[in-house]
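What follows is one chain in structure tokens, specifically the form predicted alone.
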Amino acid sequence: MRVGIIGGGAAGLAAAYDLTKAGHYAQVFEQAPFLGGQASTFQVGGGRLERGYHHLFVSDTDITDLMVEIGLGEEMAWLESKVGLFRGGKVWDFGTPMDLLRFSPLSMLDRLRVGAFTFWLQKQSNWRKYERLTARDWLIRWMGKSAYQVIWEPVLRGKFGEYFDRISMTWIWGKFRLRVSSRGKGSRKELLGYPMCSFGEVFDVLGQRVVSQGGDVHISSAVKRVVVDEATATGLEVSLPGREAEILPFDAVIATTPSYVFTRLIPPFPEGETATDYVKKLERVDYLSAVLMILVLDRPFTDKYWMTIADADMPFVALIEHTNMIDKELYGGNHILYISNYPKRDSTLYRMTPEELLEEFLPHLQKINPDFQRSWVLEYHHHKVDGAQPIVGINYGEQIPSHRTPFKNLYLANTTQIYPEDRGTNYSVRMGRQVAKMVMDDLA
């Protein structure tokens, strides 16, 4: 069986790996000049650093199991993280129940209330009961209006912009479940995983395994369209480096692109109620982009690994100081700070040049650390990813398109279909392997 795969990220490579391992031929086409998407790397201080910050939780067994399979299991390190929250001009420790009790922007009664319902929510396994509730309504009702305004609303606004009050409580539930699952045994401290060889190396090796098992992986290769004959996917029109566009035949096609890209690659769906409903689900999805600024510093910015920004006046939602968890010697002794945001494509922030964005961020960084100076910055890097964050509204589970599309032998596997968990490398690996099995079962 010949399978064409659009996209060389976690889902596409995981699907190709399983297909070739089972004796089928898989051909992966990635438009970028590298594999792995945001988990791809570039050189900083002689080491490989991810374009987008990445770590794993203890519960992320899909990707860790795959790493063992491809011989990289020993590279995984589990490390304690330090979590902070910036609010009211101060950085607060925010990783343990005791930290919450010291959080004076809330009254003691509100702190106890937040702690009690946080503990209760972590024990809930039935996410479906939260689907019809917005996070805003649930948090105000059970944790209180003050807690919502002080902690949660700035976080939701930063993550989802104008959609902040439409986000499903299921999304918050997933965040709490991940946090509790990442506590070490007998420990209240959070453990996060990182492959010391870098995530980029993981996906490079995975691509090499696909090739060694008889498949092909192409970078800098654009897919022009999915070729369809009588409502059945039969191939891909692709443009490989240095060659004219050509049509390659396949028995099945897996697309891992965002939904709005997928609709551009396919012809109109066949008529019928099922196809019409599928199109509506694809078009109903709203996305935000990820905009990342990476500062390479000559000294630490704070002592926190992850800092949530609970201040609506700040132009970013989180600071991730990579080298407060990962040894700075991997990057020539430099310190790495990610500045994260999720704007719409038509926003001013999205359209800023790297230089403009840095100048926008600098005075706000000084509010967090008054000692910070522009001279600390040795170099900076700017990355944008479109279609990075789907908007997870109420009743989202009913709006997810099937992996099997209305075209026979054409499959879709993208971040809008990861649910109730939030998008993540681990879940993309899981989804890619699930869709590969689906293809093999359907075409057996």
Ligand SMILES: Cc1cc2nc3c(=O)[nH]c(=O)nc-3n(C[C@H](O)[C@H](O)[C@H](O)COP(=O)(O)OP(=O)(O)OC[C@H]3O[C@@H](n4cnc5c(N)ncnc54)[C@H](O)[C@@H]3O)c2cc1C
Contents of the next structure:
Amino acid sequence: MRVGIIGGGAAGLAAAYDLTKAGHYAQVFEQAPFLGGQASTFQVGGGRLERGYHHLFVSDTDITDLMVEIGLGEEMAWLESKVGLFRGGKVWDFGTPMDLLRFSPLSMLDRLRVGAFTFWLQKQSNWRKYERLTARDWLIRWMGKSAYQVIWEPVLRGKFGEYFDRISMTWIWGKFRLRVSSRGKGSRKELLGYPMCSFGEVFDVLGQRVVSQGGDVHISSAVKRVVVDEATATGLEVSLPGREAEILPFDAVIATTPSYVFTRLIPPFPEGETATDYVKKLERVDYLSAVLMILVLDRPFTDKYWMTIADADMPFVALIEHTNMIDKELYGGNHILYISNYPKRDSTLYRMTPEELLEEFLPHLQKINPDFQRSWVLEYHHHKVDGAQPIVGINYGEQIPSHRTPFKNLYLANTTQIYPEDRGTNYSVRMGRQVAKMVMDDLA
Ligand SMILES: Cc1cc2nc3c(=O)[nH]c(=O)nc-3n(C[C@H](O)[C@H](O)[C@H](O)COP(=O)(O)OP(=O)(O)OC[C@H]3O[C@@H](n4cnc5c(N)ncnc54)[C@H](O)[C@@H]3O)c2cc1C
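In place of the form predicted alone, output the structure of the form predicted in complex with this ligand.
Whole complex next, starting from this chain.
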């Protein structure tokens, strides 16, 4: 069986790995000049750094098991991380129950309430009961209005911008469960994982495995359209580097692109209720982009790995100081600070040039660390990731398109189909492998 795969990120490569391992032929087409998609890397100070900050949780066993399988198990490091929250001109420690008890922007009663309901929520396994509720309504009801305004609204705005009050409570439930699963055994501290070779290297090695198992992986190779004959996917029109666009035949096609890209690559589905419903599901999902400014500094900015910015006047929503968790020597002794935001594509922030964005962000850094000087910045890098965060509204589970599409032998495996968990490399690996199995069951 020959399978064409659109996208060389976690999902596409994991699918190709399993297909070729089972003796099938898989060909991966990635339009970017590198593999890894949203988890890809670039060079900083002689090391490979993710375009967007990345770490794993202890429960992310799909990706860590795959790393073991491809010989990279030794690369995983599990490290303690320091978490902070910036509010009212002050950086608060925000990683442990004791930190919450010391968090004086809330009354003691509110702090106890937040602690009690956080603990309770972490014990809940039935996420379905939260599907019909917005996070806003649930959090205000149980943790109180002050706690919502001071802690949770900034978190929701940070991830979902103007959609903040439409997000399902299931999303918050997922985050709470993840955090508790990432506490080391017998430890109150959270452990986060990082492949010391970088996420980019993990996906490069996975690509090499696909090739050594008989498949092909092409970078700088955009798929122009899915070829469909009698409502069945039969091939892909692709532009391989230095060649005219050509049509390659396949028995099945797996697309891992965002839904709005997928709809542009396919002809209209045959008329009928199922197809209309499928298209509605594809079109209903909204995405936010990620806008990242990466500062390479000659010294640390704070002592925190992750800092949520709970101050609406700031033009960014989180700071991730990568080298407060990962050894700076990997990047030539430099310190790495990600400044992150999730705007819409039509926002001013999204459209800013790297220089404009730097000018926008730098003055605000001094509010967090008053000693900060522009001279600390040795280099800066700007990256944008489109389709970075699907919006998870209420009753989201009912709106997810299936992996099998209305065209026979055409499969979709993208981040909108990850639920109730939030999107992440672990779940894309899991989904890629599940869809590869589906294709083999259907066709082999
Ligand atoms: C800022 C940021 C931080 C994140 N942090 C974490 C984290 O800490 N931990 C974690 O696990 N996950 C994190 N994630 C999420 C994680 O990176 C993604 O969920 C995961 O990498 C998605 O993999 P994917 O293969 O499903 O999709 P993608 O990585 O989006 O892959 C799809 C690929 O398809 C390609 N493509 C699109 N159109 C075409 C075409 N026409 N022809 C050929 N190729 C095409 C794209 O270039 C892309 O490479 C983060 C994401 C972002 C943006």
